[in-house]
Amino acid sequence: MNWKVENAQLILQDVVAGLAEMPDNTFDLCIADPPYGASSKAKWKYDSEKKLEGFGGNWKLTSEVWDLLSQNELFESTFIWLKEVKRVVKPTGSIWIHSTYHNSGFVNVCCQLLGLEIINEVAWYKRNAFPNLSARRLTASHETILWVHTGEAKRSYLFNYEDVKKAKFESDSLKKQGKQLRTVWDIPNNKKKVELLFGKHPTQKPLRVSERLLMISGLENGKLLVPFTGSGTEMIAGLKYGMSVVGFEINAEYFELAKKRIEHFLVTQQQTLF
């Protein structure tokens, strides 16, 4: 299913299959919030006979370490969707990747294997994080967000430095107006009422997180890719910033949720113009 409205396109399809049909260098920015377990229901397999740039010809999966990694579904799926995302994002573009301790190690390793340079590792501190009910471990109160780019040594990625430096973020006690933004962000995890109006997603992020990512590396009138749409938060942030947005979602329930949220946002936005 392919749904289009104004500058938004939402596709009910596995992201790797969908991106395979798109040309290189299509997008200016990507915000990826993959499932923290396996990233797809599809049975993705890597073709070991395919020539990989940077690996000296055909890549034989003979190393014990690689064999262990390549048999891990989470590593394999992360590598494959990131490889496709790298291809479709321009060398001047950025990729933001949400993760937790469940998958952050694999994401980091896959970025390095694919030649995606890590610009920053951001720790998103959630001061109102849900408590640990088992009382057998520390309360998880942060997530990791990696900022990477595809241009490798050229480092020609977009960074809206002055906009970010001038910004004052509501509720962020660590960011002072006129000062550089650091890699620890104090952003409460609660969502506004309108963000939950049509339902919610189990890993839904507050809109203010995606708005910050857009402020840092968004390109007005550019094109944003959201590989794992979920509730549609990242797509709405992109539309607010003035980008056209393409999102993929494999779950029909969340596809409908994102569709309703985007429609509501567009109607509300138009009403404020008159």
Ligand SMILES: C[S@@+](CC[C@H](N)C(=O)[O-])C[C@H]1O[C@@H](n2cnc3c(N)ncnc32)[C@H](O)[C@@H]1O
Given for the second form:
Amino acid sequence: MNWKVENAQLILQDVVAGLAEMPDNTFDLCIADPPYGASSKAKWKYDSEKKLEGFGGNWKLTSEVWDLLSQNELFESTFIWLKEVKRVVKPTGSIWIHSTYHNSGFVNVCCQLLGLEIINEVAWYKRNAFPNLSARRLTASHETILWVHTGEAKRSYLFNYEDVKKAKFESDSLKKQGKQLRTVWDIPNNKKKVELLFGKHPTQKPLRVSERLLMISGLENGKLLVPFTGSGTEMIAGLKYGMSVVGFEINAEYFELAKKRIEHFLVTQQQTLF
Ligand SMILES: C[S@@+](CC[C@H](N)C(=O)[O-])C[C@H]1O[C@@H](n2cnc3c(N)ncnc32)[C@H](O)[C@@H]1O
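Mind sharing the form predicted in complex with the ligand? What's above is the form predicted on its own.
The complete assembly is shown below, putting the previous chain first.
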């Protein structure tokens, strides 16, 4: 199913299959929030006798079917979608990739194998992270976001340096107005009412995070790709910035949720501020 309204297009389809029909260098920016492989049933598929310390543990995040990837599938699928994304994003564009420790190693290695240069690795500090109930681990309170580009040695990617430097983010205790933005971002993970108006997605990001990515590397009137739409957060941030957006989602329920959120945004232009 292909839904189009104003500058937004949402496609109910596997992103790799969908991108295969698109020409090279179609997009100016990509924000990817892929499956993390963090669900409790995810296990390394090699010989079960073999102990691979450090993989997965019992850290249960979503228990969602789309997140139930075994570790070698996760590596393979990361490589495949990143390769397609690299092809469709212009050399002047950027790709942002969200991850946690479950998949951040894979994402990093895949970027390097594909010749996607890592510009920065951002630690998104969630000061209001949920406590660790088992009391057997530290409280997980950050996620990693990689900023990469496709332009190889030319480094022609867009960076809205001055906008970012002069920005003031209400909630971020680490960023001072007029100072360069660092790679640790203090952004509360809570969502405003308007972000949850049509239901929740189990791994929904707060709009503030995507808004910041757009401020850094967005291009007004350019084209944003959102390979894993979920509830539509990154698409709304892109529209708000003035880009046209294309999103893919394989789950019909989340497709409907994103549709409703985008329609509501277009009608009301309701915004969250930093
Ligand atoms: C981590 S969530 C994205 C959440 C999103 N950032 C938000 O704020 O709502 C990943 C989403 O990708 C979807 N998905 C997983 N594999 C996919 C694929 N191959 N193609 C398109 N969508 C996929 C899942 O259904 C899920 O909704």
